[in-house]
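Below, in structure tokens: the form predicted on its own, a single chain.
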Amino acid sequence: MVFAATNSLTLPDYVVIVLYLIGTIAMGIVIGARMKTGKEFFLGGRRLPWWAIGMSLVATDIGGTDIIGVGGAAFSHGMAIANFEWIGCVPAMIVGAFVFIPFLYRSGVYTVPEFLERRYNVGVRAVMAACWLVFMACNLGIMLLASAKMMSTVFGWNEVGCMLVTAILVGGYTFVGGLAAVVYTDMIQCGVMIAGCLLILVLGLVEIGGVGELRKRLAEADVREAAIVNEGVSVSNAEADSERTSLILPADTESPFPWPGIYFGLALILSPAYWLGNQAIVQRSLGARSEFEARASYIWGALLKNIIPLIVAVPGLIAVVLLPDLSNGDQAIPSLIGVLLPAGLRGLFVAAFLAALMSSMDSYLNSAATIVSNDFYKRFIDRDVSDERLLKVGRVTTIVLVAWAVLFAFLLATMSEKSGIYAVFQTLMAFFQGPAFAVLLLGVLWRRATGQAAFIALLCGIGTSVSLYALNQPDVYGALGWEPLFRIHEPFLYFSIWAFLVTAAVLVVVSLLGTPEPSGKLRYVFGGHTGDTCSPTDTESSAGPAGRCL
């Protein structure tokens, strides 16, 4: 369905959009004028306040793809998608605030892969850095394409033009201002994003008649759908309502969010892997002014996270009632704009969508540049590179990544993808996040874990998740004469469970069969450090024995 005809923007809409863009770019340029070294570009000079980092964490996690994808998943599968915020974010962020983030902050590293080299070896660092770089680079293209399609469908804008303008704007202020520009612009973008999504939620509930009426009409919609599926057999409202508005779904649900996957795949693996090991997330807290502020940033972000399902997922349920004939869940949020927002207010939502898109893109751009500069260039090409030279490498890498994102977006546009945006994003992460978390968790909790074992286990875990994905494709298991490995649609949560278990098992067995690590490595295990803070420039990748900084 194309709503461009009814969604034309008026002069006030464009004024809001232009003011937002000018304000964001101006802030990035002002901050960038002070950038002189790599430390300032990659970690904001370790002068970032907790309140700005916390809002940046939220803005980074909820991008333009999430506004479309989460609302689309809620339209297709119900409120179980809210588990990705309430169960999949808040608990891990609280644990991170009190346990992992202070530990990583004291190590003085720039990146999570750098920490893994200190604990294990350079092979583990290289594999993890490569995984994160590939994921971030691909995700940049996904973000660009998703935003361009949304703006093209809703407002009739040229899709190619949307991609190019967005890439230039985001790449521009990230190139100039580094992490500091990213965090402070994210702070503004977080506020704009919340305001725009809240506008859709409130107007949608007003249009329907309140929360009670929404639940009633959702139950009626489910009864109609169940009757069609069961060829007219009567289904009670209670039975129909059970999945659409429930957070906990049975193991045999057709939804991608059954309770075993949510609790074991999301809460215990993917969520902590994301919030404790994702370079784009952790890098913000590493730039805090102190260990206390690094902790406070995660707690503040967790508090803000509690409102996200209400303003992003519930509009997807509103679309079930107001727009029941949509063929694709990813059309839900864009379509609601044409139905709910009067002329003059659409600009606010466009600004909110641009804010969500830009906040995620700038974060991945800066973090990917950090990995290339520190985990590859400084580690393997020039160990004695100056901080000023590293700043230039980071900025050049930013330009290259922007160009790649545009090219990859064009490539994706030529492909046919039946899955929703959110499922594609989560499947990409499931390939390596389970193994990454197993290696990180055992490394900081178990003294006996060895570098050789971690490297072998990491490769085995990634191979497991990719193999499960391949064997679950209809063309593959059909050719082999097998039944599907998983009954649910898009079983990315189960990929992460099995990959985590395989990685952990291999790491334990190979570690016990091998030689224990030297005492220097054990300083990166909980309880093995002195409590002193490393300088971010004092890394074992530059010189010196393992563990000399902690």
Contents of the next structure:
Amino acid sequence: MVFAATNSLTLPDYVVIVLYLIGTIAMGIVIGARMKTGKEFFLGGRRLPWWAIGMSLVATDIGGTDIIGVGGAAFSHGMAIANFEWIGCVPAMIVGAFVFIPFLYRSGVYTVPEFLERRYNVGVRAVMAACWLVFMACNLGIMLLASAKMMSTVFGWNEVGCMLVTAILVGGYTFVGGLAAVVYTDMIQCGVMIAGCLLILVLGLVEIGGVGELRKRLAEADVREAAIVNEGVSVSNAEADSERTSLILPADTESPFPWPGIYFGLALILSPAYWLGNQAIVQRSLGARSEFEARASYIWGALLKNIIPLIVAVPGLIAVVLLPDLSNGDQAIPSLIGVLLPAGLRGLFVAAFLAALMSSMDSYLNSAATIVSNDFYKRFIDRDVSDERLLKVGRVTTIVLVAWAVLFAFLLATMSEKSGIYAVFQTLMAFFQGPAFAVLLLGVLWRRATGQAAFIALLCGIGTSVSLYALNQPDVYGALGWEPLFRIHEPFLYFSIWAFLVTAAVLVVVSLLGTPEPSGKLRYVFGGHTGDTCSPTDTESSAGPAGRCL
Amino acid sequence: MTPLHHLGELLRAILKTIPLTAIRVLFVASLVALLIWVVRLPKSATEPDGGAKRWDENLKIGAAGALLIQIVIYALL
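So the form predicted on its own is up there; where is the form predicted in complex with its partner chain?
Starting with the chain above, the whole complex follows.
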């Protein structure tokens, strides 16, 4: 609340915020008025254009957690956090555009777990669907909490009120308009988000005196900190640690982003797992007008991704210079608003923050509803469900998820005090993203991979990451009389590496010990299909074990 | 100390011996390799059915542009 007094909004601020909200919700309702079937609700009727999907991909990936969390991490750990938006996104998006997305699009599935059933078996589908559902449902709560924290800190608004209003607004237009509403509103939100964050960046650089001055003052800050660490002994610029502005940090850095974690854990495992296997991401490209447009959306998204760290991470460095006495990284961006933005412009940043939050929340809401409807209801409860009935199931699920998100946000508020928001989010993903990617990757590359092996390997991989997490908790390793397994703080990148390796090893060994899969399954391996492609009408139902297309 | 700790110490010791300059080369070389792969992709993978009618319908250009920006960033920062 320290900054609340200096951040009060004026009438023009509220006008900007209200205009943004009205525009977003009106668009969702207009699109939703034409919604008649489940296919329209879950895949936008496969009529979505590449440019809207590309912007939606970026908007979905950058949530309110990122605007606060990435800026906060840049404040605490330096520019290495930008790896998550650069090498942690762009290469995987380009490989996805030319290799994986066309393959998934041609298979005609609604969800990634559905693809895994066609390639492996229903057990793999169920485990993966459950993992994604838990992740998305928890993530919804994290997003709500992040938004409430920021609005409460910066503007002194009531935290509970913020959570409820955000949940109702996002839930409302997602309930009505489905994926099409999500993608088109994301497009607006992407523009608003970039504009708002750019404002902070530009005003911050002007305040400091330019990029050169920023670098100089960051180096001075490094020298000051190094001197404190060395108990007052004078340290020269050359001696001072310059990790603050480097993307590549040594293996023994104290930050959570050493280069082995970034290269092996992020670039090679977590990033492809996210861009090729995350239902919330992949789903919108499955709704593209054509396979070419699905590819184009990923390339457009990769181009846009190049500018994101400049507008969300660099403000964290600006805060190091302008607000050196802050103790908590999560306060960096909210505090910067109070220092930099005059009354009247704060509304634009609030709109940008809401845009980032809403664009991610709506995507996770719609994707979680798609998983519940297609991977659970349609697969296990009513396989002959009509498309109209599935639309109703999707909408009811959306409401239930909104209610859950609010409850989880309250729960999380009592649990996340000792950890940054971003770290909580990343740890959650690292539990199963490595194993999920190993199963997907070997499934499409290796004909000999079997369903039974994939199921066992998936459970072993998830067990590995959860065990590593548990063994790295001070209470646990203290009770065992051990040293911590990892030296860095928040070693989620290392969890994903080991979980990926264990999953891949178990999958290979168990596959080789078992009998090969029948030829029908091999249609879902690269180079193993017959050349037939699915038309949109072929994709109406969950295919049986052998699938109907490809 | 468990076998896991010994394995961790061994890996840590090996990774610490690699100079950061070599790591930077690894990052940039990976991106360059990806760029070469993109440039060599067949037209069927990078253009719509019937071929590109405008320059922006060739996805190679956008993908190569995104990767070139990455290469510059990782070479400098």
